[in-house]
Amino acid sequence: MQAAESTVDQSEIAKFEAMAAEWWDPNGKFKPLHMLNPCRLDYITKQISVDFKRDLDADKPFEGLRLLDIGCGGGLLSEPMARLGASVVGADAAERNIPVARVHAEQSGLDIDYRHTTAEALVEEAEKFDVVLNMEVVEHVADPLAYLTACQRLLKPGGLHICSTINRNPKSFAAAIVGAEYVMRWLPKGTHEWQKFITPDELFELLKKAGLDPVDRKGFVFNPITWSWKISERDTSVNYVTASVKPL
C-alpha cells in the first residue's frame, strides 16, 4: 500500500480537504475552477474528438470511451465528460471530495464511478483508459515523474493524457499567489507552491521521461476587462495545458 501512494503529498491533500464542502459553490473557494472550466472543457472536447475522430455534434460523441478524470475533486470535469458519454472514473486522493461528488452526480442523474484512490493504487489495478484527464494536480504531487509515469501505465496504447499545471515564473507568482490568494482571495493562502511550479519545456521534458508523446500547448488566460477565460496559442506564461499520446 506504501507504494501505491508514493507520489501522494498529505499536506496538500489535507488542503482539498478542508474545502471539500464548497466545489460545487461557484462563488465559494473554487471559484477560479468555476470560471476557468468552459475554457478547460472546450479543450479537453477538442482533443478528444480530433484524436478519436468523434463528432462533437453527435448525442453522445463519446460513447464507448473509458475516461479517469485523476484529481476529480468535487466532478467538475467528470460530469460534463460523463454527459457526453464516455464512461468516466473519477479519482481522488482527498477522501472528503468523493461523497460530494458522488451526491453531485447522483442529484444530477448521472452515473460516474467515483474511487478514493491514487494513479498508482489504480496501475495495481491493472485499469486502462482511453483518456486520462489530470488537471491542477502535478502541481501538487511529491514526486512528479513517478505520478505521470503512473498515469502513462493508465493508457491503453493510443490513448490520450491531458495535462494543465502552472507555469513557474514572477508573473506566474503575481498572478496565481499574490493575486489569486491575497487579493482577490479565491483561493486559501498556502494553496499554491510558487516552486513546485513546473515550466512547459521542464513538463514536456516529465512526459516524455514518462513514456508520452507531447502534440500540443497551450495557455489559458485570463482578461481581467471581460472577467473570462480564452485559450491561447502562445501565452503559457501562468496557466497552461498540454495534451500527449501513449505510443501505439
Second form
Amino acid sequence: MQAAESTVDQSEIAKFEAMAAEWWDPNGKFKPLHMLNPCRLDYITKQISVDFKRDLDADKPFEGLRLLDIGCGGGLLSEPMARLGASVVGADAAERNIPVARVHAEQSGLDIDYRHTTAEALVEEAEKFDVVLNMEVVEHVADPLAYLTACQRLLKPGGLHICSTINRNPKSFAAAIVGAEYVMRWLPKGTHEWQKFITPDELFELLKKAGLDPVDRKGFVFNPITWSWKISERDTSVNYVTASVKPL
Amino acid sequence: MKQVDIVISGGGVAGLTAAAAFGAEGFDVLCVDPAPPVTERNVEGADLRTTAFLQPARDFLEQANLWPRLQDYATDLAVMRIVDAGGPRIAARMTKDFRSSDISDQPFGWNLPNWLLRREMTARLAELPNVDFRPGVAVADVVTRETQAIVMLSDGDQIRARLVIGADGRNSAVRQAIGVGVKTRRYGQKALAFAVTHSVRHENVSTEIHRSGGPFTLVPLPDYEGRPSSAVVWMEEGAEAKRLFDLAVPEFEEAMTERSCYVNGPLKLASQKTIWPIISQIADRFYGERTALVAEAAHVVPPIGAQGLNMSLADISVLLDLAKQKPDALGSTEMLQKYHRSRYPEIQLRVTGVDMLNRASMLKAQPLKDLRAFGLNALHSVTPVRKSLMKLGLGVRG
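Could the form predicted in complex with its partner chain be shown next, to go alongside the form predicted alone?
Let us now look at the entire complex, which starts with that chain.
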C-alpha cells in the first residue's frame, strides 16, 4: 500500500470515482441498499434522537455524537449521519471500499474518517463511540458473539448499538437468496449463506451475552406492489433491525 | 430518565377516569392534556355536555373510588321516553316509555355535567401520590420500542413508560404517532349542546324526540336556580344546526320549544351553547406496540342512547382487568392483543347499531318516518323484546 494518498496515481483515482458512481447509483448494482436506505435511516435517526434527546428538526441534531459505521461500504449511511452533524468513523474490512467512500465524501463536501479496519482492531486502539451502526454485517462474520462483544466494547456506557440482519426461516431463504440473488439479480450469487442467518431471538441472546441490553426489534418489510420498504412492528420474518443499549 | 408504568394522553372524562382507576391499583401514572380542564359551569370553554353513566359504568366508577365524589351531584334516569314526532305537524304522535323498573331495581343511569366530572376527578387525582396530572402539556411524539414507549412531551420532558394509553379524542395524537388508521362516516349533521330550564318537572324521565335531521334529547339535571332543568343534545343537518346556533336567544328558545313538542313546557336557555360535527368512526385496531387506544381515540358514535362514554369506560375496565391479572406484562403485545380482541367486535356492533339509529332518526321522507314509528311501536309492544333491548342498551348483557 502507498505511503500517502498524494502518491496514488491518477488512473487509480479515476477507477475509484467510477466505483463510487456505481455505489451511489440508485439503479445500479446496489439498488437494494438504496431502496432500503430511507427505511433504515428513518429507524436509525429515530432511535438516536430518543436516546440522546435530539430534535430531528434541528439543523445538525447529531452534533457532538461520535458514531461508528461498521461495514460502511460506499458510505451510504456514513454520509447522511455526517450531514446530521455526527462525527463519523466509517470502517470496512474490504480495502477497496475505503478510497471509493473517501472520493464520494470529498465530492459531497463531507469530512468522514474512513478506515480499512475491523471492529476488533478498533477495540485494540481503545476507540469509543456514542453510537455503533452495525447494518447487514453480522450474517457475514465467522464468530458473531466475538464480533458483537467487540461492538459492545466500542461503545461508551449508555451508548446505542443498532444491528440489522436477516432472519433464518424458509421465507427469508426464498426472499433473500432465491429472490434477491437469483431472480432479481439484485445481489451477486453467493452473497449470503442461509445457514449463517440469525433469528431475532438468537440475536437478542447473543446481544445479551455480548454485554448489551436489547430494547427493540422491528421488521423491514418489502412491498412488491408499491416497490418499497416499510418498518413493521410485527413482521420480522425476513429483514429486521434491533436496538440495544450498553448499560451505564 | 423518568420512568412510569403508564402515560395517559388526554384529560377528558375517559383519561381522568383511567388515571384514577390505574392509580387506585397502585400503578405509577402520568396523565397529560394540552388544555387545562375547565371546572366551572359558566365560563368560556366549559364542556356543557352531560354524561349519563349506565349501570356497568357506575360500578366501574365505584371500583375506581370516584363514585363517592360524584353521587351527590347525579340525577337518576328512571324512564327513557321515545317520542316520534314524524307526522306532518311538529307534534308527538307516538310516545313509548322504557322503564328501568321493568328490568332492575336501579335506574338506567345517572346523569352528570362534564365540567363537574372534571372538577371532581382532578380533585381525586390530587389525592393519589402515584398519579401525576399535568394539564397544559401535550404529547409531542411517541416512539415505541419492544420493551417500552418513549413519550416526548410539549414541555421538553421525555418519559419512558411500559404502556401509553391514548385517550386523546377523535383526532388522537397518539393514534397518529403509532400509525393506526380510522374508518370515518360523516353524516353532515351537527349537534348542539346546552342546558335549559322548564316549568314542567322532568320526573327523572329522559326524552328522545325523533322527527328529521336527528334526535332532540332532554336528559334530567338537578334544579338550576330554583327551576327544573335538563341537558339538551339537539342534532340537525349541518347548515340548519349552524343557523339555530346563531339565532338570538328569544328566537332560539322558540325554535327549541317547538322542536321539543312542549314535552316539558316552554324551554329557557340556561347556559352557553356548544356545537360539534357528528361522525361515527372506528380505529383499524385498538392497539399498537406498547400502546392502547381507548374512548374516542378508538371509536366515536353519534350522541344517542348514552353509548359513547359507557363504551369508553368498558374499554378502560377491560384494560385494567388485564393489567391486574398480569402486572408484569403491562403493555406487552400479548396483553394488548387480548384487549383488542375483547373490545373490537363489541365496539363494531355498537358503532353499527348507533349508526342505524341515527340514520333512522335523520329520515326526511314521510313513508319512512311512518315506518320508523311502526318499528318503534313493534319493538315496544313485545315485552321480551323491549326488555332485551333495554339490557343491550345498558351493556349489562353482551
